[in-house]
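For reference, the chain that follows is the form predicted on its own, supplied as structure tokens.
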Amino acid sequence: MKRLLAIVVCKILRVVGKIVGKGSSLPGKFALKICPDVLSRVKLPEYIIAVTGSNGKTSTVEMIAHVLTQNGKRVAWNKEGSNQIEGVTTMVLCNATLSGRVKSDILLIESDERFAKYTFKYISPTHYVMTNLYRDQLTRNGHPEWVYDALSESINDNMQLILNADDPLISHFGYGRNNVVYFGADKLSTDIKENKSVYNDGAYCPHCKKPLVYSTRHYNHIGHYECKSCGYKRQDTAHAVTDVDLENGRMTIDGKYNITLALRSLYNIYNLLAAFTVGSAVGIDGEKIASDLSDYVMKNGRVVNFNVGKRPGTLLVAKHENSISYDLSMSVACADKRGCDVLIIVDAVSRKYFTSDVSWLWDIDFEMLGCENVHEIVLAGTYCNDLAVRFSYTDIPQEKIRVFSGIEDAYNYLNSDRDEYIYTVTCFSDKGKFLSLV
């Protein structure tokens, strides 16, 4: 009776929530109050795929869902990205019958990395994808190794782990385990020899804590590594990006599966590769997966094309308090040989808590925007002056930088007769403030 009541209440509250525009976690919260172990009382599909990590969860899940549905699978997944246990409960119960059977072939879960241990206490994924671990929202998440410890509590021996071999922390979850599938990238033409960031989360071996040696880096601490002390190293991959041409928007997986890129960025190739690996794991043909992923345009609002007057542009959602997310988003603009302007908006640090902490701005490689492809840099939002101070410590000429406290003022400045493409980089919290103007 508790299970039935929890399902009914969850379904009713979800309908009401959609009408009034509320979030998707509240129905699950009430359902869990009625029946705390309701997730263990429902009948789940044969395949349960979970995705977690610092960056790329939402995009990877959407791509996996796209591949699965294109191949005739019925998929229940948390489209809204509500990825803690309350949101997952809402998604599961709203896709279940009153008798408690989930009406899908596959249950696909995006899970917050810190709170996955609570969800997977009741649900055990058959396939568990882990994308990466970066320093992310240090105010609440602390160091990546602290998140690693929290995430390790969500793993059990019955799961098949699908791990990013190029991330030394993520790869370490597979150390000494069977039933692990690794994905990664071979040495690429875009690789760098040294980490140019102000920090290095891959400096030390996650196994013995001695220094790691890198033979190549794709970006930051993501690359090919080895510990000369204990022998821990990057694992061989089941699926790999064997070639990438960001300028022309192409990538190749396993030397034979070609995918054209709607978004030409390094972090996007990892999301695509993870989705490809999952599709292969559930038995879908590689050529079909590559075809389904080619030119795929995200629907989750992480990448949005817009116009400011006659000037076209693209908004790239980065995560505030996550410097790698910013670095990779800005690198898209830096690689655009057409020439562009870049708008950076920091108007609210977080939707969930208030600290006004902007120390994370100093971890971002804003220096890259000094490249010849970027013509003007516009800083906007409540924290525009904090951004301006950070930029004053770069070698970028001050005459290339404009500062506006109002987002609309920045928009009006960019709404000109100039021809340059516009890239806007900002967070979930602030993207709507800009998109409401365009």
The other form holds:
Amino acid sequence: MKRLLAIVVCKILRVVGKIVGKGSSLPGKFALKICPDVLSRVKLPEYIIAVTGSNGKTSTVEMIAHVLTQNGKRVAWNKEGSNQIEGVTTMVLCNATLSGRVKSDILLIESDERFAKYTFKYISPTHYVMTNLYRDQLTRNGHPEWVYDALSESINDNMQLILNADDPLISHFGYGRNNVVYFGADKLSTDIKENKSVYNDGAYCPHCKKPLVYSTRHYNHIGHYECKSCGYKRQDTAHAVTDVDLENGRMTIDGKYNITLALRSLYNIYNLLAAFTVGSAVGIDGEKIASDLSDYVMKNGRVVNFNVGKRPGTLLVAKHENSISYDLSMSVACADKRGCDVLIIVDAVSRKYFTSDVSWLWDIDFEMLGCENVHEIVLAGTYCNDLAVRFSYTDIPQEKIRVFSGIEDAYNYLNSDRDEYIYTVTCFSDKGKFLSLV
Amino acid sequence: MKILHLYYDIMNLYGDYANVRAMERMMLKNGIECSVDRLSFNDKAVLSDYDFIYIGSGTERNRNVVCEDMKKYRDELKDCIDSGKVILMTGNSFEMLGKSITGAGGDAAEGLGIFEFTVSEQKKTRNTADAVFTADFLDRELVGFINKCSEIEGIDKPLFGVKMGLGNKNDGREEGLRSGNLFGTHLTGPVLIKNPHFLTYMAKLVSGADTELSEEHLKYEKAGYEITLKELSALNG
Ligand SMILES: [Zn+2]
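Please supply the corresponding structure for the form predicted in complex with the partner chain (the preceding block corresponds to the form predicted on its own).
Following is the full complex, with the preceding chain placed first.
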């Protein structure tokens, strides 16, 4: 009875919420009040696929949903990225019949790392994809090992773990376990020998804390590692990126499945590979997955094209408080041989909570913008001074840098007759402030 | 001038390395020759050779590993503290100086035992907060961020007063540890960048200069400080 009431209330609130433009976590919140264990009282489909990790989970989930629906599967998923238990509850109950049966073949859940342990107490994923653990929102998350410990409580023995083999910390969830599928990238032409970032989270073994040795690095601490002390090392992969050509926008999986890239970043290839691995796990043919993923353009607004006056540009959404997302977004600008100007905006650190902490600026590899493809750098927003200080510690000549506290002033400055393409790198919390001007 | 950045590769969780760069630049801009040694586990530093020693913050596990390794420096470090060497330890690094650190699982690890305080950690909630602190040796407040899972009992001489944020005990009004020229605080990250007046104060101690140091190069640092202080003060009512 409580279950029925929870389902009905959830569905009604969702309809009302959509009309008045409210988010998707409120209906679930009420449903949980009515029936706290409602998630364990619904009849779930055969496949429950969960995705978590610091970066790329929203994109990965969107790609998985795309592949599955293209192959005739009915998929229920938390499209709006409300990834704590309330949002997941909304999604599940809205997709359930009044008798409590979820009406899809597959339940696909994006889950927040810290809250997964609460959600998965009621719903145990059959397949659990873990993308990576980076320095992400540390003002709330503490640090990657803190998140690791929280995540470890969301795992049980029956789940099929699907892990990024190239991330030594996330991969450690597979330590001593049998039912694990690993995905990763082989040695790539874009690999680096040494970590060039300003910090190194791969310096020490997550298992025994002795030094880790890398035979190749894709970026930061992502690569092929081994601990000479305890033997912990990168595992062999079930599916691997065997070749990538960012310049021409191509990647190859398992030596034979070719995917053309709508977004040419290393970031993106891991999301694609994770989606490929999930598609394979539910029995879809590799050739078919590759063709479904080819040229797939994300709908989640993380890449937006714009014009400043007559100058074209692209906004690449990074996440404040997440240095690797900045590194990867900026590397797109650095790779543009046409030559470009880069605008960086830090105005509100988060849209969900207040903090003035800008320590994370010191983890970002801004040094890379000293490359010859980047001509001018414009820094804007409330924290433009902190950005300017950070840049003063790079080798980039000061005359390449302009500083504006007002985003509109930065816009006006960029609205010139310069030929350079513009890349704007900023966070969800600040992107609207720029896009409203263009 | 010789600077030692100890455990630079593992106690660098929140951009802490920037403190060392700020101190180095402050010296160079004032015409004082300066070199930095960045050392870690397999090195054996001679602590007394340096004018300024810095250690930043790490994960709890990493800090524990470092604490074990630090024991080789225990007596030397105590001598340095007693003789007034300028030492800055930010984040959870200064917790190593106490008697013990009790982890979330209840297991107590021995600290360096230079001070009498004890540390206890939990793993339920991360205690994070923007912070505004006062110091009796500075004429303006400090701004920063606290990111920890511990509380400390038994510090007689704290470093800062808590105007906003968390103290040694979460709800306490006292923060950090001061002993001579040893400065320990749970503020994380680039504390000396966020607080240019604190940098100047520390640099003067390190250099032993009897004239004022030039702050001309700290224009953006000062502007950033004013904005953060204003934002946090507004928040604090
Ligand atoms: Zn090891």
